[in-house]
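Presented below, as structure tokens, is a lone chain in the form predicted on its own.
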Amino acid sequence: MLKVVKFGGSSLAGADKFRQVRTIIEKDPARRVVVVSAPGKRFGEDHKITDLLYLCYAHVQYGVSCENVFSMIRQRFTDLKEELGLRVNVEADLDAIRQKIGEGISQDELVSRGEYLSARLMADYLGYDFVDAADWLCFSLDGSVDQEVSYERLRMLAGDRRVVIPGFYGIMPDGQIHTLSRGGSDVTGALAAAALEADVYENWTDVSGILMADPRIVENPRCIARLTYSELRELSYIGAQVLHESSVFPVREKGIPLNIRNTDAPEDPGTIIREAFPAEEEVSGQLITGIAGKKGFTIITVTKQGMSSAVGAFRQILNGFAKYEIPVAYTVGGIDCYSCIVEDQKLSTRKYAVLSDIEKNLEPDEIRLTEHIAVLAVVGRRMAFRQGSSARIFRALGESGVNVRMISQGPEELNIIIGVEEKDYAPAVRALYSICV
């Protein structure tokens, strides 16, 4: 059995962080392969490290002296050191960073150094044996991830070894460090469960798993036991808070559990993600795995007599988004009427571009816009196979008042998307929420 565990900033902000995240490991042998992000936040007013190594780039790149700022950078990691007992030389690190910085450091060479010292760090305070992700995480010359070279190289870095990998950054054909975007970290591990085809790609952060409803709104939501990569998809597309494509899609394509835990409450199960899961295991009665949603949506419908049977006429709509580069989220049709819904910060100041470009090549009889629209995903993999789903999902918003403005099904029949007034959208989300407790 091999667990590949990435844990976060919130994680591994300060000593008292990195005991628990010892005493996690420690709980599970086969948890042997260790992806650490830099130290975040250890109190509201706190600074998390990498916002600190962005901000001594900027004072450099501005002429500013950044002392002030690479000093707490140098006091969070010495206190760890000293606080933890450790003996690793964090200290000629920060002088050899200190350095390169008055020598005209890359940007994201700096900003890699939060995880590569916060790794140096746990892998003596554990005992594991320190991997740096420079030595195997490959990148081709576009900036995506060369998978192939970089999996074999690991392999044959971690063999049976317990080792720490830094989150968030690899190295260039060129030799040159290159950075992934912000939460790169969970991309790293996913990379590295995936390169090493662990069992479990455990993914620790400060939530107990991935919530059913925003919690904002919703007041203490239960957490998802189960949920399937595709739903997991359905829920980030439409604004949950839930991990990004890019660091999902490693441990997806190779068939590995994703399981969501939290640092904080480690004996919770959290939210364990697989492709797809045995009747067996599948929670008795409930509808609903997840909703989420947000609001800034407009609609914009399209009617004109006769479009229904007229060939390309839908095509030529969506070719008036696509000349401006607007995506569209969402389309119903209806007879002789077509609707897309398009997020507002998108269609911005193109919008009355694209609706000259439909006038001008449909001709429409009307084109009316619906604004100040939000849209949520009801979304359950259960759904298509239980009777009445589509019943208790409106009847819920019906008796709480909430018009509906539009709806939709995917062929998949693993959501049912509504379209509301924004004045409407916090009621329609504990109205869902209901009907899934």
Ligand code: ASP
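A quick note: this is a predicted structure, and the numbers were derived from the prediction, not measured. Numbering follows the first chain given and starts at 1. Under this definition, the rigid core comprises the largest set of C-alpha atoms superposing within 1.5 Å between the forms. Compared with the form predicted together with aspartic acid (ASP):
Core-superposed comparison between these two forms: the Cα of Ser144 travels less than 2 Å.
Residue displacement note: Val354 has its CA displaced by at least 2 Å between these two forms (rigid core superposed). The Cα shift for Asp365 between these two forms, taken after rigid core superposition, is 2 angstroms or larger.
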Given for the second form:
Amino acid sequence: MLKVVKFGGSSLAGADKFRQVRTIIEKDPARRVVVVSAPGKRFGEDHKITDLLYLCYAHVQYGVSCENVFSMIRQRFTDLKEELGLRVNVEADLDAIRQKIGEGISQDELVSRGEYLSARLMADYLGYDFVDAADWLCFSLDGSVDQEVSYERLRMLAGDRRVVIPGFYGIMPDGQIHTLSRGGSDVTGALAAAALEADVYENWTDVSGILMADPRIVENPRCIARLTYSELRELSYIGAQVLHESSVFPVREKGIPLNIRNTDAPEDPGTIIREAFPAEEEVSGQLITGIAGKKGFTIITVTKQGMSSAVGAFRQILNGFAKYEIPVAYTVGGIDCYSCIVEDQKLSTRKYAVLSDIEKNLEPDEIRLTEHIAVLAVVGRRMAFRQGSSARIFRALGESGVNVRMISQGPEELNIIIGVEEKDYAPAVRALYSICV
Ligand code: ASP
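Could you give the coordinates for the form predicted together with aspartic acid (ASP), as opposed to the form predicted on its own above?
Complete assembly follows, chain above in first position.
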């Protein structure tokens, strides 16, 4: 049995957190491969090490002394070493980094040092071997991960050993350090789990899994116990953020379950994510797995007489968005009209350019904008082919006085997408949550 376990920055913020991590690891001998982030915030106004490293680089770029920022970073790591009574020579590592800054270090290399030092400390603390991500996580020239080479290298390096690996970075073909996008240690953990064909990939963070609804709107929402990879994609597409998106692909590809756990509440089972669940594990009667959503959408509705019978009209509308590189989040259609739902942030300054493009190429009768829309996704694998799911959802919204402005449901019935006015967003989430539990 092998468990690859990844601990996020909040789980490594200070010495007490390191102690909690060690207790968790020692509790299960299968937890042999540990991936770590850089230390995060210890309290509200504290700084994440990675943010400090970016700040340090910005100082150097603008020719301002980075001494103060660097000494904050130094202090965090030397405090950790001292409080945990470790022997690893992080002082020498820190000196080497400081020297490299003076010689012109790349941004990626500098910001990767948070994970590097964190892993060096954790390896010493656990008595595990340190395996540098730069020795196995290989990027191709286009910046994508070369899975075949990386997996092979990690298998050779890790073998059956107990190891600690820094997350977030790897190496380019020319030997330069390259980082993943922010939160990328999740991806390192998933790649390590896939490479070593782990039985489970545990992702330890500061929440007990993925919540059924936004806790800023619903008081104490329940955690989702079982989630499929497709449901996770649906929920994260529209706003639920627990994991780095790309961390799903490597483990999903290999059929490895992903378990999100809480370092502060290790007895909580968290959320388990798999491709599918056997019927006997399903909770009968529960249709909805979770609700996610966000504000800040515009519905652009294009109407033209006879358009539904014409060939290529829809494509012309989509071409307008594609030309200005604006992703269309959802589309719905009626007779002789199509609506595209677009995030305001993505539309921003190109709004009039895209509208005039559609105007010129399609010559529609009308283009109407409906602004200040919130979109909600009601997700549930068990909704498929069950009579009455939609009836329950829309009854709950109607009884709460929410006016539904847009509905979209695919034939897969994995989700129902609902557009409401922004002022109705919170009441809609609460109404939907009330029928979840
Ligand atoms: N430390 C990096 C960040 O803050 C990567 C990670 O934590 O996953 O984005």
